[in-house]
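The form predicted alone is given below as one chain in structure tokens.
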Amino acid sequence: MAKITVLGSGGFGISLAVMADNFGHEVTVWSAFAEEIENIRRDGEHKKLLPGVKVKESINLITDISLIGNCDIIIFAIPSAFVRKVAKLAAPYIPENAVIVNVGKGLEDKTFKRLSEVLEEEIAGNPVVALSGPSHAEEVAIGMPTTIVASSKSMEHANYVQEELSNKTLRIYCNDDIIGCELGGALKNIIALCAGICDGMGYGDNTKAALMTRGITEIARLGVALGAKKDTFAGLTGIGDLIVTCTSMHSRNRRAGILIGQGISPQEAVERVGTVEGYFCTKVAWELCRSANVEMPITEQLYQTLFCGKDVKTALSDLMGRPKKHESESIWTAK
């Protein structure tokens, strides 16, 4: 059994803490939000995000980040915009042999870095493993069978995380393509926002199936240009994560998209729903695809909708009216 510290008391952080505690690990949860920690301690659950999920007294809840040391695994369950800030705060107290595990799905604004790259910069010397795949916190916390992927530059440490965190309800595969695994997890949020918009506009299964299929195509297109393996996007961290995020009401990206499709402004939709990683990731991905000279028409239209005031019906019409092409990219990209 391992000593595990979870940084972040949001839904996924608490769900992982509960699961790890249930399977015998020694678990600590840190949060910068004292009121949230106190409420969880008082209520024995995270009433807002995971109502009914028992947070046992055996889970140590703290707000002093200097107390996170003496652990084997440190899990970052932090929104992408705050990963670097929390890493800077935590770095002085992290044991030199601790394995850093990131479960956030996003890209850093301005630098365009994947979150593992951010952690490697701020916590130099510690191995970093990304955990990604189709995994809603609400289902992980109550023990629904879930399968995800541990990816890292170091397969030794990916295998270690697989060994320590796998259990009867969580099956973990390993993958050495950390670029592809992280990009799949981040970029699928863009397509999930679009799926929600289509739902909000009243469109059906045909529309969503087309969106998801062409969406994973452009995700893979950018991923390969950035050094990922194309096959990764056909796996759990690609199409698997895309399916779960585009089709579930657990998905904040989809819920925000539904509001936008119903006529709510993007900014108000995000404010209503809370953390919507796809909103922030769209801007980063749009800038990335331009710098890499990669065509991402769905991302382009979502960017125009979120940040330039483009009407969603016009955006969809422009997508449907694009020049006719062969489905095989090897044919049209060779011209």
Ligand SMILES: NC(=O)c1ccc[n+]([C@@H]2O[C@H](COP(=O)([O-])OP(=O)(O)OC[C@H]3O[C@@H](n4cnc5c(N)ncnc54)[C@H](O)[C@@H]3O)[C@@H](O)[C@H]2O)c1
Given for the second form:
Amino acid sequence: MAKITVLGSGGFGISLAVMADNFGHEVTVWSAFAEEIENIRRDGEHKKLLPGVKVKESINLITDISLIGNCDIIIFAIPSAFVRKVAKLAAPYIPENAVIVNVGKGLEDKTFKRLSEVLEEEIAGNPVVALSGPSHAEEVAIGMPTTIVASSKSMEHANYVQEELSNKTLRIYCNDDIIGCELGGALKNIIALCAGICDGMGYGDNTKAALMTRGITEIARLGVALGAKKDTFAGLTGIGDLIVTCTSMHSRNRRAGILIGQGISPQEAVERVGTVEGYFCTKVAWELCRSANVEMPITEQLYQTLFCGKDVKTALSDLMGRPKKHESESIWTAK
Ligand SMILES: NC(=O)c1ccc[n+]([C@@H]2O[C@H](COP(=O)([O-])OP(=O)(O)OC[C@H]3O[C@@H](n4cnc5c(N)ncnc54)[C@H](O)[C@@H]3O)[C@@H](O)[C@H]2O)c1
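Got the form predicted alone; could you also share the form predicted together with the ligand?
First the chain shown before, then all remaining chains and molecules of the complex.
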């Protein structure tokens, strides 16, 4: 059994902490927000995000980051925009041999870095493993069968995380393509926003299937240009996570998209829903595909909609009216 510290007491942090505690690990959860921790302690659950999921007293809840302890695994369950800030705060207290596990899905604004790169920079010397795949907190927390992937430059450490965190309801695969795994997790949020927009506009299953299929094609195209393996996008962190995010009401990206499709402004939709990582990721992906000279037509139209005031109907009709193509044209090169 391992000593596990989870940074972040939101939906996913608490769901992983509850699961690890249920399977006998020694678990500590840290949050920057005293009120969040006090509420969980008082209610014995995270009432807002995971009502009915018991947070037992055996889970140590803290707000002082210097108390993260002599742990084996530190899980970052923090929205991507704040991962660097929290890593800087935690770095002085992280034990030398602790394995850093990131579950956040996003890319850093301005630097365009993957979150494992951010963590490697801030916590130099510790191995970093990305844990990603189709895994809504609400379902993980109540033990619904879930499969995810541990990926790392170091297979030894990906295997360690697989060994420690797998259990009878969570099956973990390993993958050495951390670039592909992280990009799949981050970029699918863009397509989920689009899927939500189409739902909000009243479109149906055909439209969603089209978005998901052409979406994974453009995600993979950018991923391969950035050094990922094409196969990874056919796996759990690629198409698997895309399916779950585009079809579920648990997805905040999809929920924000629905509001936009119903005519709410993108900024208001993001404010109403909360953590909508696809909104920020769209900007980063738009910059990345331009610099890598890769065509991403769905991302382009979403960017125009979110940041340039383009109306969703025009964006969709521009997508449908693109030059006619062969489905299997040489998709890995820019046009
Ligand atoms: N919720 C899910 O089902 C799920 C599943 C897989 C991966 N993820 C990923 O995990 C990450 C966390 O997701 P979540 O749903 O738990 O998010 P969340 O919005 O519930 O927030 C997580 C926690 O991060 C901490 N936090 C937020 N802002 C902070 C700040 N400015 N400074 C310091 N700490 C801050 C808080 O403790 C907060 O509760 C995201 O990147 C998300 O994509 C979420």
